[in-house]
Amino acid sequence: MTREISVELQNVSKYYGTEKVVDEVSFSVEKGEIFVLIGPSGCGKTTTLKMINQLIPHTSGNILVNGVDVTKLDAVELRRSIGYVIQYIGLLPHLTIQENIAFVLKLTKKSKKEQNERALELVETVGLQANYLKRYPRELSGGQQQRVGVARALAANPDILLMDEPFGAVDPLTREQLQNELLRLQESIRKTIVFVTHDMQEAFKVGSRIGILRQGKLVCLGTPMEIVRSEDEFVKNFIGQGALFEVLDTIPVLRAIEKDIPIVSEKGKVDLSDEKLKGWENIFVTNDHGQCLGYISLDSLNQDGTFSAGQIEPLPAGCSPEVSVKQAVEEMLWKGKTWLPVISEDEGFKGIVLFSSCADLLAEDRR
């Protein structure tokens, strides 16, 4: 299947005088993925990010956004069409949260009604209550302000989001919460995100692919699992020993979930000739609200595929979508289970995680 490319850099360099700060960098970012740039301080990662929306013009090479050379586009319109989130947020202190979120919409001449509706939608999308709209930035914590920064970047509904150390200025606990919130949000908005960080653990957690820069050069590019398998000495030293375990502890279990499982409605019956049943011992029973009522052994079904409520076995204690693969594997080991259900806060059934699906993640790198 052909992958749609949202951002592409082709042999891009940046000079300041005779100093080459970005050196022939090439990579592409697929539509809907989170691509992370990381490297030591001064490696050129922020400069590379800013060249995408031409906050910093590149010296040579080509930068394409949705297939179009950025130098052929109006710079102001380009920046308005790409969301941008920075470490220190940059909220306007004299404007309310509502006005901050709607700022870009005001510039694009959207009606006051549209501005207010979009601000309300987005403040709730990023996990804040509607009453925050009337507050000023000084009345919010750092983590809350950062959420507003994300909401503001999403106001014009851009396809692409640039994030420059977005969670670097908050405490570790808030940082983890914001990382989880970003991954939760990405499940629904599916934006193309280019994310700069100096934190390898953060890169492993949020990135579907990672590019490591050193002195302006892209020295390694791949999925987190490909990165930890790199034989490059600089990369191995940069990510540190035990990186594989860090990867497992930062990958949400949703990335290893087995979604294509046999499911039947509590009011239905099982088609025993269905090819999807092959290799499965159990079938999972759900109600009209997407909640899993339990499972039935295929061997215990009636010959016509019907079943009674008394045949449904209760689910074992599950895990939430936010736990890591490492935590899920530990949970299975402690409980002597080969699988666990994944249940959201609203009791929605996301699927199950198996030892085999975790092994697939390691062996085949399904991220």
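Numbering follows the first chain given and starts at 1. Take the two forms, find the largest set of C-alpha atoms that superpose within 1.5 Å, and that set is the rigid core. Predicted model, so just to flag it, every value in this text is computed and none were measured. First, how it differs from the form predicted together with its partner chain.
- A hinge is where C-alphas change from fitting one rigid part better to fitting the other better; between the two forms, that place among N66, K337, L248, P137 is L248.
- Once the larger rigid part is held fixed by C-alpha superposition between the two forms, the smaller part shows a rotation of 44 degrees.
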Second form
Amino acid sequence: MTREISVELQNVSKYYGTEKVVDEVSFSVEKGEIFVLIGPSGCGKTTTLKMINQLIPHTSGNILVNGVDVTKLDAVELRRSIGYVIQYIGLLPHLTIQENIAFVLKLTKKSKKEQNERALELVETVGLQANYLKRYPRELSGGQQQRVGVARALAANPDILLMDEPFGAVDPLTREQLQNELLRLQESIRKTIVFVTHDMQEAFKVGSRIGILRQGKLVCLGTPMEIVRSEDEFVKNFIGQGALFEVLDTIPVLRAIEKDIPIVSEKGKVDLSDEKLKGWENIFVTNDHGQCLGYISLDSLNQDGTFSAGQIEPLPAGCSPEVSVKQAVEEMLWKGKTWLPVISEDEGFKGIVLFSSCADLLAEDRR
Amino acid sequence: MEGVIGFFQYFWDIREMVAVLTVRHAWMALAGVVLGTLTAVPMGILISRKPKVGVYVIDFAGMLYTIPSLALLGFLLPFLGLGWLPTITALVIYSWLPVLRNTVTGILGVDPAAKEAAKGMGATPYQLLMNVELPLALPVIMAAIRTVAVLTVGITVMGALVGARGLGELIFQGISMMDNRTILAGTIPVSIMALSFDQLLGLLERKLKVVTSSA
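Next, give the form predicted together with its partner chain, keeping in mind that what was shown is the form predicted alone.
So here's everything in the complex, that chain up top.
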């Protein structure tokens, strides 16, 4: 199956006078992926992004959006069809949140009713309450403002979103929260996103593919796992020592979960001849509701495999299935455990994750 | 005390003349402010697009601003004759510098992020001007217009010297007759007018803000 390409750059360059800021850059962004452009300041990443919606015209090469050369399109129409989120948010201070979100619809002269309905829909999409609609940007925190910024970019329901260091101006905690929300949102909206950042951790977290720019040249392009394995000296230095560990942040813990763990019902007894028990010291006890009551050391079982409730040891605090492998590993290191139970919000027992299998994940390729 | 009562008595006696002169004074000042604003704001918008060229325009307006009002009126006299025409022309010229400068400062001072976001969302240059730049520059522009309004009411007084017939007529008459009552009869309405212009423009500013934020 051929993948659909939403944005394509073919040997694109940008000169300011004789200075080459973007140098023969080529890449294509697949429909529905988050493509991250990263590099040190002045590497041309923002310029590259802004050439896509022609805020900055390119000097040479071709830029195709949904297969059409952008120079053949009206720049205003092009921009209206692409969502745009910037670091300094740029909400209009004299307009309410509602008017800010619906700004594109106002530009395209949509009815007031449509504007208001869309604003209401989007404010909830980005996790704000409807009562924010009548407020002004200055009454919101930085994180809330950027949510509005994202909502505004989605107003005209574009297929493509350009995000220029969207979470660069908020504190680290809020940034992480916004990243998580973006990923969750992306699950449902499936936009093609070109995302510029200078934060490698962020790139690993949100990016399905990452392009590293240096002095206007694209020096490395690939999945996070391919990037961390790059032999290029600049790339190695740029992504830093901890990069491999950061990549674990992009892998959901569910991928590292042990599926074939020994389980016994609280009312049943353990079949000690079961092959499944091999290599395990403990067996997990579940009830009829899919919850885990705890575990029993195989040694402490009665001869016939029966056990009493008193023998069950309670589970240590677990992690939710939504966390990343990195978070699970951190949790284990923090608590001095070699494994963690994974427990969903409704207390359902999803299994356990072992420290060793997390380490194994690094050895295998993601694809 | 007697002096005060005497003044009111005198004021009451010439009330009809004061009323006629006040109305004339008011419309000349108003015309000056309105025409000045209508010329300076668009000029300021153009200059904000080309700040490098604009510096010279602002310098020129600044040069005009330094000409004493009496000299300017005298200079306009041979071209425009006597009466309201040279007066209003002078008022317009004096309003240029503050309004022009504040329009440029206001527009150039608009948060670049707001402009970039609006442009990135597909605002045309005209939409950008009307929806972002002018509304955000409005407080700065209005501040200049209010200053100009107060200033203009004062300068209109000089118009009396070229036969424009404003409240200046009473003031200059009072000066030549060394009659403080007549001077006051002209000065007090001038002061009240200046203050009310300022207040009315303040009201207008708030109105405009509401309009731009809901449009």
